[in-house]
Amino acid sequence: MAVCIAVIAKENYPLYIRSVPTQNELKFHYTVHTSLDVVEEKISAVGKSLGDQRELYLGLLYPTEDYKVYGYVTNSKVKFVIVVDSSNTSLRDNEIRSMFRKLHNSFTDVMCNPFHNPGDPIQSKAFDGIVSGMMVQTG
């Protein structure tokens, strides 16, 4: 399914980035960071029109020739970015939403761990397992 999954902090630094295949890791870092501009645009546009009631799922941020980039923002302004291969046409919007929901739940579990300092990179084996499950079809 996904070729890259990233969790970006409120201050726009990466808390977690994982990509498959690993030789394209720098390319995916670039893709994730360029998508943050689109995320900020969508957040500000939605914030003005709806006030405090906003949808967490941002949808397709932008397509490239090889990939589609999707975004999601938590209430605490932590951003999730999932990059999917463009050739995967069977992947529907509700499946992407469920991936983000599962990622958000796992992220919440990490934040509830009393030994995790918020703002530190995520090094949870359980979180890593959830992300691996989302990426296993492409690997």
Contents of the next structure:
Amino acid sequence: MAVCIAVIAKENYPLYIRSVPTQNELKFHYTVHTSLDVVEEKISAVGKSLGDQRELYLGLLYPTEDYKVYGYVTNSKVKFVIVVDSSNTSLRDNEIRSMFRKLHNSFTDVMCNPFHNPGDPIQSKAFDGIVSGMMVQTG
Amino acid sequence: MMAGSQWELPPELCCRPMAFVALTGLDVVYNAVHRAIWDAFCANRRADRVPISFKVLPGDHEYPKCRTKRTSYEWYIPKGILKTGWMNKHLNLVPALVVLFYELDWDDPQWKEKQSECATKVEIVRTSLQGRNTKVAVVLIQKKTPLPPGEDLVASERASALCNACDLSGKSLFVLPHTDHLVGYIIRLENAFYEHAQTYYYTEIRRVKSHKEFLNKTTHQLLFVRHQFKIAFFSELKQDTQNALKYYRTAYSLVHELRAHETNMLEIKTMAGFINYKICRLCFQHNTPLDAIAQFRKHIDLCKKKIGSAELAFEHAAWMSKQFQSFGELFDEAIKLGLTAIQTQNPGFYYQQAACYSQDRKQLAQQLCQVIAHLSVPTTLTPVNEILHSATATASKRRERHQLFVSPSAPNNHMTVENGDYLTCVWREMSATEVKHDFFIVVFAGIDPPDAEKEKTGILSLQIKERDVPHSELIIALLSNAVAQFKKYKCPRMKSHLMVQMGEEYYHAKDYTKALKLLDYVMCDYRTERWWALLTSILTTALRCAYLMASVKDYTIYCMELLGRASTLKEEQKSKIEKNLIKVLMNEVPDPEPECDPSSVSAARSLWSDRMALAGSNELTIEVQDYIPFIQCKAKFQSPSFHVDQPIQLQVFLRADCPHPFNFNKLAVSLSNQEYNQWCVVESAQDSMTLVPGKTRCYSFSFVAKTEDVGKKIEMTGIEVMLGSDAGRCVFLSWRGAGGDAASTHEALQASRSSRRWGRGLEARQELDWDSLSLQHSTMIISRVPKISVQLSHQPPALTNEMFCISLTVQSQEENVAKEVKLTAGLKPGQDANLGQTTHVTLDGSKVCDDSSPALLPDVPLGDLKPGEKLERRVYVRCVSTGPRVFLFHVAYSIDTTVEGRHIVCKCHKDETVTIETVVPFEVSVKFVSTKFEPLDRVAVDIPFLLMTDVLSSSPWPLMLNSSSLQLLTMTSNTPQLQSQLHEVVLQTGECASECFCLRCPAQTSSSSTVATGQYLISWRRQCSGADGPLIQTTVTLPHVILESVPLYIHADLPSFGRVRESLPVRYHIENRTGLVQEVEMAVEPSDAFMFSGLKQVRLRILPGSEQQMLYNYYPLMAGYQTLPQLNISLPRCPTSNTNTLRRFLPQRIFVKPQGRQLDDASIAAA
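Could the form predicted in complex with its partner chain be given as well, to go with the form predicted alone?
Then the entire complex follows, led off by the chain already shown.
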């Protein structure tokens, strides 16, 4: 289960960040922000080779001592980042993928809301619920 | 003493092990030959030389004593994994080979004596190396070049004698002649030494391996590690890195099998760290970086949880930090040697993690060492001192036995018996490992019962020591290493993050200037990427720094941004900041920021009061455009353009985001023309100058533009809002252009996308939507709208060259007199440049204008125009070439008017443009025909021909052709007086007028065969332009003709018709046109239609220039058009000439009337 889930706009500002409340929230902000370096690099590397048939899942972005950071980029360059505790070895690549897919589906629903202005922070209860389901349950 | 040096890896671990060879018997100080030899060994050693470290030692040097060999391990209990000096001993103290240099020539007169002296010296070395496997070799330094082997019998005999005397094998005796090729000899020598050294290390490895059988797993666990380590190290000395790696790996796994306790944890970790270092280093050396990384990961995973004593947890963090740091350094070094790293795997990550552990260390140290802060030094000193004595005593005992591993850097820290240092230094000397070993012994060997008091004191002293470590300095150094790496591997955000950490660390280290510099540098990255939570956190730290430094400007800036909409602070925090900001504006000392160090706060307070007391310099201008200040400003001109007779209106919108209403004292807009600035200022202390949070305030300004500024742009160059007052402190917030800040562009974009714009009802619109307010930073001043009408009438299209008339009617609808009306007419500028050359405009339509007339007539004065008055002008345009043209008619005038009570003279103008197509009036086609109306492709000299012209009108208007004429160049007219056949002919569209001229071309002197004919001139006008309109002369250049000369010209005289059975006399004239006598053969071919009399075939001569006549009487037999009997003419003298051309001149056919009836005459007569 994730300790932090973030949605980042095409222009690299956060649309949504949620982390487990027990830990330092700021640290996760920094972790997600720095992971964008790798995301950008991966996107630009893909852009050079194949245009349309791109794999959205970017895989493990970089491992830190304490966390593993995974990335996913939609076709409209919106990024999803999931941070997982390093000690959590039970999570397989496939499960991370399916988490991202779920996240993407929910995000698409948010975008389909005619009252949502793309580019504004996400304030959807449904999306919140999906994210909560993927987060480490505390307490 | 370098901070944290206790954790540095010892140099003998980090160096590359090389075989150690000792050279004795060399006097490098006083003997030049010896000096040269030594230099050849050690100076400028290139990479291709064998890896040996040489040392010069005296002949009687005492080598470390060899312990008596243990025969059984049964009762032996090892006290540590590895002895402190072991690596150093084998690198620098115990040689693999001792070489004795001795000066002795084979033919030395005192051979015997010298031989025994040499033997003695060898013996001395041997004795000193008692018990070791170190080899001894002898090098004889000789003055003479040796003879080839086998030739010098004396030499071989004496060599074997010497070997016997010294108890040396023949392989260990060398001869070094010091002649020209010293370096060459030395290289050969050292290769031989290298081989000996290899053998030595090989035997050492064998020796260590042989211990294994005596060991048992329960008591000798430590020895398993020690032996594997030693084998690996000897393999390295032997340059067998593959095996070294293998043994190090075994040693590494054995280390982790050791029973670990709190007391020996540090020793195990230290050893594991050493072995890990060796393994990683070798992996990088073998170019298998992935193995190195995997090993390091394994190492970290294994050791991460081995914290050891909780009271000394900072030691673990320090050790972890060091592990990461040294791996980072190894990685970095490998990169310098050609390894390529990638974004996600580069040394930066290791430095970063090292910094991270150093931060942990700092925190742990702060927590754990807090207690001692309260203990006063004297009370601790006494017990510590007591223990010191006993502890040092035991430590020195241990050291004598060399049973312990101590960090080699420790012995370097000599005791400095000076006040407080005494305590720390002594403890330093026996710190960490040694203290641990006391415990180690307790646990394993049962010697010295655990002394709780001693242990406590030991821990305490270590904690005191830790308290003095400059943690921040270490962290910053590691972070800056990491920053350098991430910069290299394209990780800008990681770099920024690390710089924030550096800044925060500087803040903790109380170096606020550096902290601010770093934080300020990265702030803008987070601002442009819109990570508000991060920006707020950085700003908060920066605000504290600015407070503690009492930097008014920085403090104000950070306050403003923290109050702004980008800040994620809570309301109460914002309120506090706002209150502080107001205090600063009133020139009062602000309240301290929370979480600041209390001692720094009091220092800051006095700094602030100093600052406040300082008179003057209480004006401050802040460029806020690049920040996100709590006052937002947007300005716009009401319209992108204003007529000069309208007042210019502009609005400034202000909005505050702070929690409480905020006052300001002045608002000023600067414009590109500063004369207008005076109209755009509000300044007062009314309540209109209060900004209520969440409400948009609008300030409107209006002014009248100057008439000189017509056609110019007025731009807002800046907006200034003054906070505070002269009584306290004035802070000017200044925006460039029309306001907006670092975040407003994005907000405007979002607002434009928003569905709310369309969705919301009107009542919602009454409140201005701030985000969708757009800026309009400039306006254009344009001239007053003219109140006149300009009408054009003309008959298009224009015909080439004609004087095309355009009549212009100007009517005034002004209420005042339009003064100085001026007309500019002609080709509109900015079209094809050629049009300017081919278009001429004039006001005079009575005659055709010439090329000197301009394409544009500027400023034709038309006088004044009273209200309602009408004025008419005709403009004539002559277009020389065809195609469309745009003509401009620009009527300008000036008029007096009043704007907001101000009297101004406005210049107005009205433009009218018209596009006129120019076409050719008619097309002229010309053809040459013979007198028989046959088309001619060439013309014969001096033979008449016809020129026919057709004038085809293509003008939509009827044309009147006045006259036409030919201007001939070389040709002459065959008719004496040429008269135009086209006089006063009117052509409608599509009609054609033709003319015919008979011409003759005289012989040409020039050789060219083409001849210019001349020109055809037509003068014409539009029929509608009336009789007084000017005539236009159109000139058509006639085509060239190809001229040919004929040798013979032949023409026939014959009646215009014949009659059946009546004689038809035909006379042929044959002219010789050449300068030679021509012989001509003529023959008449028989014809069915004629009988004839005359010479059927004749051959005659014609003199130059003369003519011969031939008369035939033809007698037609049939009526109708009949072909005349063909006359064949040939010139035997010039067979090339074509008789066909001749035939062209002759009539081919004749009309033969039927025979008249005789009776008819009678009947006519009868009738």
